[in-house]
Amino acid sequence: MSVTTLPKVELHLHIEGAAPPSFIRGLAAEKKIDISGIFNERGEYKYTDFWHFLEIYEAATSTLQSPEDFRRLTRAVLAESAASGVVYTEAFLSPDFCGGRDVGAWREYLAAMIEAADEAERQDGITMRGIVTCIRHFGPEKAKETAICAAETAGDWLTGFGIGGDERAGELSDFSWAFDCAREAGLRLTAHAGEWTGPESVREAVDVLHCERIGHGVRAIEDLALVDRLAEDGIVLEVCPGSNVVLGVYPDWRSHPIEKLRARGVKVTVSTDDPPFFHTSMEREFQMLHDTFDWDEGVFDEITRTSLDAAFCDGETRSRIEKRLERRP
């Protein structure tokens, strides 16, 4: 089966850990950075483990110093992902990285992405809203920050709320205010959980924050409780095998437990969080999981229709992604 013509819809991609290393290596020639030590022999990113992958995508993100920078990234990220038949994608963004967390920087940084959003609508006719996210080790305190820029552009484009980074960083019980501030302000929330922490945290992710859907998840699992909990509240996770796998959450694709997961009645959703750092795309995903647990058309189906039915879309933009996908060939 080719899964190369299959529409698809993402749910977990951040847009700075999307971004070529191409790209970078242009931005950081132009600005005279030297940030040679995080590429290998092939010009690709290089690290040794998770925490070394954040140390590299915090270093990789410092050439990306302006709106107009975004703006770049955005158009190269999106056109990356429509040639794998993305149709829909949900981005992670940060204010962290876009104005340190100022409003009115913010909001520059936004307009620019969302600019070229609606160009890559145009050309390529992939859609794209954003999610606000949080970095769990910079802390509760810069998190509140981030969740009043995130309720000031709340919108129809700029529609979720998240937390990403270190798990192992405090407690998500520490972030409750700031998930608080993003549920007033109407934006519906997701969190990195049950990835390098174990089920416990995603039921903490639900329980406490009142997440809808979980970035990763997959460790739940190990709590067949929690499973059947998640699966009978339509909780739905965000799920990124080649991401999991190349950094050793899971030996191999056949010990992913997507598929177990799947099996049991959760809603599962395919997404490939940061691509060029996982040598992946959507399309190889795709064909990944045909060829792991011989997943069928019909499969597939069923998970892009699950993701957009989990989408932070509003209904007409669902309907219009509806329409796209109808109209597959």
Ligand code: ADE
Contents of the next structure:
Amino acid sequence: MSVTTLPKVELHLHIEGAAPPSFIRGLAAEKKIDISGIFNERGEYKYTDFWHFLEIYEAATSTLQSPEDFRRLTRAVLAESAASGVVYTEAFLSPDFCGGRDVGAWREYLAAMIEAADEAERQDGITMRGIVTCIRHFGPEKAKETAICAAETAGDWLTGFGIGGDERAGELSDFSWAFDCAREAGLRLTAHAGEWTGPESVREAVDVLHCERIGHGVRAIEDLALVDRLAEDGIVLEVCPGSNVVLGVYPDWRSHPIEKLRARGVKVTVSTDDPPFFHTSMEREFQMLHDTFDWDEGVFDEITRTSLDAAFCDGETRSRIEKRLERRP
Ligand code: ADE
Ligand code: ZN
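Mind sharing the form predicted in complex with adenine (ADE)? What's above is the form predicted alone.
Let's see the whole complex now, leading with the same chain.
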């Protein structure tokens, strides 16, 4: 089978983390910012571990300084995703990096990203929706301002709220105010958990923050009672196997628990997280899953169906994408 032609639905993609290194180098040159130290001799992002990755990520993001920069970034990212067969994508957007959590500035950045998404839909046939994310290691006070940006712009396009960053910073419960604010504005919820912290963090994301999806969540596998509960409650995991392997959550693809979670009835989906940082794409994730676990077209269809069901878009958009999946070659 060829994974290339399979239509794909991605739920977990950080817009800044999807920036090709060449795109960031171009912006740095335009603005005369010296960030040459974040690249290796092949021009790829260079980092030693997850915490260093977060630093390099933020250094790369420092070149993104205007709505126009984010418009260009969004257009470039969606072109890459569409080339990998993605027909629908949800991206994490950070008001922290888009005007410093000022609601007025955030509206301008958001409008620029929506303009790029509309163009990509017309030209590349890919649909995008946005999820505002707060950054855990920036702390709960900044997260409140981020949630207000999200609540003020909640709607058909900006459909979710989440949290990323250093999972070991503070407690998830410190972010309850931000998540309550977002939920009350009608936003759907997801949180990074069970990547760098254990199963208890996944429980907290569900029980305390009321998340219906979990970013990663893979370390739930360390507690089978939790795995069964996730399956029973239909909690969806946004699994990013390539990210987990490159960052060292698991030593190799064979050790990754995605197949065990799926076999035990958990709703798993597949995403790239920050593709150029992890030398991946949706096509490569699918290929590696096929090579490692022998996933065939039937399994990929099931994964894509699960992803679309769990998407935070409205029903009309979901039906449109569904028809697109049915029409495939
Ligand atoms: N931000 C970007 N990528 C991330 C990841 N894998 N975990 C937490 N925060 C992130
Ligand atoms: Zn992530």
